[in-house]
Each structure stands twice: as C-alpha cells, then as structure tokens.
Amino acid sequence: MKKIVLITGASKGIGKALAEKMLNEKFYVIGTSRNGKIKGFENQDFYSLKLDLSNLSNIENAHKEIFNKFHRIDILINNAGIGPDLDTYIPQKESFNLTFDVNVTGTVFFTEPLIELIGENGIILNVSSKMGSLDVCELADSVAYRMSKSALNMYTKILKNRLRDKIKVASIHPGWVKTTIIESNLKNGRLTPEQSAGNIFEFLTNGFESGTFWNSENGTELLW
C-alpha cells in the first residue's frame, strides 16, 4: 500500500518539485494550490486540492474533501508560504497581516483537524526558514516573514510535545532556492527546487528525531 503525502503549495517551486520527487519514489501525493489546478501531473497517484490558506472557509472546504476521499495521511508537508515583505525593512500592516494569515494562522488551522488522519509513525514537516531562527538573526529586514517563521517553529515545538511517541514533527530550512517568492531568489539562489526537494526527501526518510530544526542545504541542525 502506497504511503500518502499531502503537500501544500504544490503548484510551483519547492512544493511542485517535492510532489514530483514523492511520485517518483512511489508515494501517493495530494497537492494543494489556491485555485485547485496544477499543471504537469497527469498521474493516477496525484490528487489536486484547492486550498487558500488565507481563507478559513476555504480551509474548511478542503478538510471536507480530504475526509470524504481519504482515510489516512502518512506525511503532511506544510510547504505553502508567502513573503511579500522580503527584502524590505519597515512592516506594512496589510502585508504583515496577510503573511501571518497564510504562514501561521492558515497553516495551524489547516493542520489541526488532519492530525486525526495521521497514524502512528506519521510525520508533520513544516517548511520554515533559518530566517525564523532567533539565535542567528543578525539583520533587520523581512519583519513579517521572519516573525511568521519563528511562530511556525514554535508550532513545531508545541506539536512535538503534544504528539510525543505518536507523530514525528520537524521544521526544515529548504535552503536558498531559486523560486518566485522574491525575484532576487531566481538570480541569487544556490539551489534549484529539485535539489532542495531531494534534500528534504533525504531528511524525511532518514529517521530524524522529532522536534528537530534542520538545515537541509548543509545537513546540519539549526538553532531555534
């Protein structure tokens, strides 16, 4: 029986590369996007799901669809995220609120009901960033993005404590990846989405300790 992985934000970038990787590794993949349409996955083991993490009623509709069609999830990868204030210095209320709506509020309230579908030895992986680390913060940019990833890391720690001995939970830094989250990443990123997905897959399948904050780019543990 194939393991089922649910990947949010699977229409492009790291999420799409992860979906492709997991399909190649013989997983059944549920991939989400804001409009529910994902090109390039003509595969019987791929299910496209509409999910807008900024809209709580849309999250509820996604839950209904998931529970109607699936009896279990083995791995939940919370990959979807936004960074409208990346490379800016003064927080703006509208983009600040939207960042937290997606990266924190939406992610938390999408995850919570799905926990009952994740059996023992299941995994919840939160795609975070080393920009959310309190210990290594030396810059003053990207206020909302950094704070949202710090909050997501705290959620990882809370879930690790709550789900001890049942579900493994971790935060992961995917590396500096050539994605469209910000234009400069396409030029300056060190990794392709496929390289990042390969590193994340290696972490997922190598018996990590629950509660880990992992730098998948260099294979080391990050300070919180």
Ligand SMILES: NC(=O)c1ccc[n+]([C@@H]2O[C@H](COP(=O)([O-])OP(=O)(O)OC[C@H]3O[C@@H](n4cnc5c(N)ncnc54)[C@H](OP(=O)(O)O)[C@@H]3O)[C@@H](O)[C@H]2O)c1
Contents of the next structure:
Amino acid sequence: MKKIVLITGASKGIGKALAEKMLNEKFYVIGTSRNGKIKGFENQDFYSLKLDLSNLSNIENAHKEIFNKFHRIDILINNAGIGPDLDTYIPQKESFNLTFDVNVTGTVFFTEPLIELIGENGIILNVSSKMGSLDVCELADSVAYRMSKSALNMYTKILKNRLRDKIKVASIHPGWVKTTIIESNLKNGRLTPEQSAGNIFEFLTNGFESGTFWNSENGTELLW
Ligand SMILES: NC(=O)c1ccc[n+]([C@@H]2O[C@H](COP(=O)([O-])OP(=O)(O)OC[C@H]3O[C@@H](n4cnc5c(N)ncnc54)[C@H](OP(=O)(O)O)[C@@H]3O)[C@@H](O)[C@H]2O)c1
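One more: the block was the form predicted on its own; return the form predicted in complex with the named molecule.
Zooming out: every chain and molecule, the one shown earlier first.
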C-alpha cells in the first residue's frame, strides 16, 4: 500500500517540487492550494484539496473532505507559508495578522484534528525557516515572518513532547530557494525548488530524531 503524504501549499515553489518528488518516489500525495486547482498533476495518485489557512471555516471544510476520503495519513508536511513583510523593517498590522493567521493559527488548527489520522511511525514536518531561530537572529527585518516561524518552531517542540515516539515531529529550513515568496528570491535564491525538495526528501527518509530543527541546505542541525 502506498504511503500517503499531505503537503500544504503544493501549487508552486517548494511544496509543488516536493509533491512532484514524492509522486516520483511512489507516494500518494494530497496537495493543497487556496483555489483547489493545481496544474501539472494529471496523476491518479494525486488529490487536490482546497485549503485557505487564513480562514477557519475553510479549514473545517478541508477536514471534512479529508476525513471522508482518507482513513490514514502517513506524513503531514506543513509547507504553506507567507512572508508579506519579508525585507521590511516596521511591522504593519494587516500583514502581521495575516502572517500569523496562515503561518501559525491556520497551521496549528489545520494540524490538530489530523493527528488522529496520522498513524504509528507517522511524521509531521513543519517547514520553518532559519529566520525563526532565536539563537542566530542578528538582523532586524521581517518582524512578522521571523516571529511566526519562531512560534511554529515552538509548536514543533510542543507536539514532540505530546506525541512522544508515536509520531515524529521536526522543523526544517528548506534553504534559500528560488520561489516567489518574495520576488528577490527568484534572483538571489541559492537552490531551485527541486534541489530543496530533494534535500527535504532525504531528511524525511533517512531517519531523524523527533524534535529536530534541521537546515536541509547544508545538512546540519539548527539552534532554536
Ligand atoms: N523560499 C525560501 O527561500 C524559503 C526559505 C525558508 C523557508 N521557506 C518556507 O518554505 C515554505 C514554502 O515557501 P515557498 O518559498 O515555496 O513559497 P511560495 O512559492 O510562495 O509558495 C507558497 C505556497 O503556500 C500556499 N499558500 C499561500 N497562502 C496560503 C494560505 N492562505 N493558505 C494556504 N496555502 C497558502 C500557496 O498556494 P496558493 O497561493 O495557490 O494558495 C503556495 O502553494 C514556506 O513556509 C516558507 O516560509 C521558504
């Protein structure tokens, strides 16, 4: 039986490349996007799910659909994330709130009911960022984005404590990747989404200790 992986934010960037990689590696993939339409996956092992993490009733609808169609999830990858204040310095209320709605509140309340579907030996992988590390923060930009990833990292730690050995949980930094999360990444990013997805896949399949914060760009553990 194929393993089932649910990847949020699979319509572009790292999430899309990861969905392609997991399909190639013979996983069944549930991929999400806000409009429920994801181009390029004419594959019987791909299920497209509508999910807007900024909208709690939309999250509930996604749960209903998941519980109707699936009895098990092996891996949940909380990849969807936004950074409207990346490279800016003074927090703005609207983008601050939206960042937390998607990267933190939506991610937590999307994850919670799904835990019962994730079986023994399951994995929850939170796509975080080095920018959320408290220990290595030496800059003053991107207030909401950095704080949201720190909060996501705390959720990783809390889930690790709650789920013990049943489900492994980790935070991962995918590297500096050429995506449109911010326009300048297309030029400045060091990795293609496909390279980043390959590194993340390696982390997922090589065995890791629950509660790890991993830099998949250079294959080292990150300080929290
Ligand atoms: N790129 C980097 O260098 C980098 C570095 C560190 C960490 N990360 C993290 O990696 C993850 C993926 O980033 P990326 O660079 O691949 O970004 P991206 O290309 O902008 O893709 C973001 C994905 O999230 C989805 N999304 C956006 N708003 C959403 C919402 N409200 N609800 C649900 N899904 C939503 C998008 O789908 P739709 O717009 O179709 O809904 C898209 O599939 C993020 O968590 C990001 O913080 C990226």
